[in-house]
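Take a look at this single chain, the form predicted on its own, given in structure tokens.
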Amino acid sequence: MNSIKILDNDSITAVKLLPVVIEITSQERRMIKDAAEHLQKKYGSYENRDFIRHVHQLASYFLPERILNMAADFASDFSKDQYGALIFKGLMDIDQENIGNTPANWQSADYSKFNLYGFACALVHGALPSKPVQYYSQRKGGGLIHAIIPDEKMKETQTGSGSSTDLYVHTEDAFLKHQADFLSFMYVRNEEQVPSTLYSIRSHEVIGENYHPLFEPIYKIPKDANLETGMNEEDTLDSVLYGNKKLPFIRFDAAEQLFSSSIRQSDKAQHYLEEFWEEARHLIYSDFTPQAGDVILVNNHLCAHGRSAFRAGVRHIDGIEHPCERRIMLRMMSKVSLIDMRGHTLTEDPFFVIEEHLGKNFQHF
């Protein structure tokens, strides 16, 4: 278990849960690159079904054994311990000339120059095992990786093309009822230097009895700050935590379900978050700021994830600004089983999923 010890006048008052960090060492890196290399060749994208299809085989081929057995542990350990995200530093090296100038924004990003670090984020998902999957709720579809580029234009929004206020922790597309399993994020580049921000459920030292109207299917889940909530859809409603009542999963976004001016909880809704949210938010991780090549891997139903506010473009050395390039950050989504999700995904792509909100899919499919 990774963790710190929190005083407050020289006693113990709390241990605070961390994430685990892995250094990847050169060989390792070698043995990734080199795998990425041979199935691009193989098969030219990967975005290539046949590629997605056979990932966890194809992991299991290529990827060095620490990280096959630092993966399978991962995806299966729900305990008090396992905080749910991990970080692999220096997973991949990122070649920055190929990349060339971080372009506007994600729409016209050229996906082309990213193709490599999506086969080796797509054989860190298969190791997991996890097939990675597209959601037209986000950017209708976009393909299994999205790029997280900062847009001048929507730099106040809670969404990953902010930049100028805090993205509050959230767990991706809570409005969702099949949302991911698990997240990656590798970073091309963040030569802002951001910090991210990450809130684990098993940062808490016990789910109490004050915790168990969390349980409760009476709170909003909006959709995300870049998606329309129709008035019908306000009325549906979700618990925050499930599963196992000792040590639950958790479906959280504090953006959209405590400061968000276009939905209101009900009272007692309220209430429960906002107590909450007071012991959360001080538990939140904010201590690691990703190079380019790092990758974290997030488990979805138990880790809430965000980064600070920053100015993008422009990087801060003994507090001196200078400019530089614009950060870039890849995401990739992935499900355990296409067969729970069957009925919310194309009839021809079961990699396709077409969910709207909980539990509602998209009416023009």
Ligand code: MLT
Contents of the next structure:
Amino acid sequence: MNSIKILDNDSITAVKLLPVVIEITSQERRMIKDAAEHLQKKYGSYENRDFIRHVHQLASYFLPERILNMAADFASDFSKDQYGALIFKGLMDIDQENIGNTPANWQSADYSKFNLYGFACALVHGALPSKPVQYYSQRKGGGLIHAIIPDEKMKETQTGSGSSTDLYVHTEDAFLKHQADFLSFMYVRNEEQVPSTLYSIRSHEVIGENYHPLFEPIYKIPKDANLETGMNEEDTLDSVLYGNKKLPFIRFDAAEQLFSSSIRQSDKAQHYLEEFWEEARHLIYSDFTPQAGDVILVNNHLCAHGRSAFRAGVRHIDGIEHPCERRIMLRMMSKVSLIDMRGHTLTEDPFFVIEEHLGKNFQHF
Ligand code: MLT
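Given the form predicted on its own above, what does the protein look like in the form predicted together with this ligand?
Complete assembly follows, chain above in first position.
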């Protein structure tokens, strides 16, 4: 079998590509807030399909030129220098008082409190340009924004509601053919100071012939921990890398493909996945700890994401534990084309994706 070269520590440092960090100026922040407030008056909710249908024009009209230019470049740059994540520091001021106490879980969240932030996130996707969509495979759809909130009952799980274990890096919905193209994570609060983790396929020095086995469709990619298992699902396989052979895209979920106790990859697939992970795990970036109002924008074909383990509702100051409000993050997902995935969206709502697993739709639609 071919083998994937494992870099020594020195060369890892030398090749490490980092996500771009953009400090939003107070003037830009004001423009974004004014736009969100104006659009809220006009459309009511970011869920309003009239707003979503016009989101590209509205983004061009309302967003600061610098952000528009960066977003346009980001959306079509797949080069060796493109990490696949942009960090916007201070995109919005968050009204913490209005948000109030963090609810027990996402099911009990009051989404009207996130409405303004939903408009701002949708505009950023609109600038890419990419259309906000919802996935039935996630929370039965559950809207264009998902509040990610630690849930005591789910704390051990590899889901957004987990907290006590590291959430391994994964591309979102790796088990779907029509997974989101872009993701945004808006941090409403992160008082526990939980570092986010990012891993870009571009962080590898070169993708040479030794990576070719990762382009073969031999890897099991099960549905994720959010979904009910035991559904008599036949094993479905796909590749980890795809697209251009030298500058590929990636579909990968470390927890589901490598570490899940219920999955049994073939010996060959397991071998290549382990070799790949042995290199990839050293390339994970975890030096960014988002603050309230920061947004991470991710190309879901280039960059995987995760977060470190934490104790929800506890922050450390000078080594002493203090109680704090639990973390809230707002996740939005978008697709560049509604046409390509039309076979997997609701007849009456092309923004609602009903793919269940690698090209197969949920039966009851
Ligand atoms: C996810 O959506 O994968 C996670 O919830 C990310 C996070 O919590 O930072």
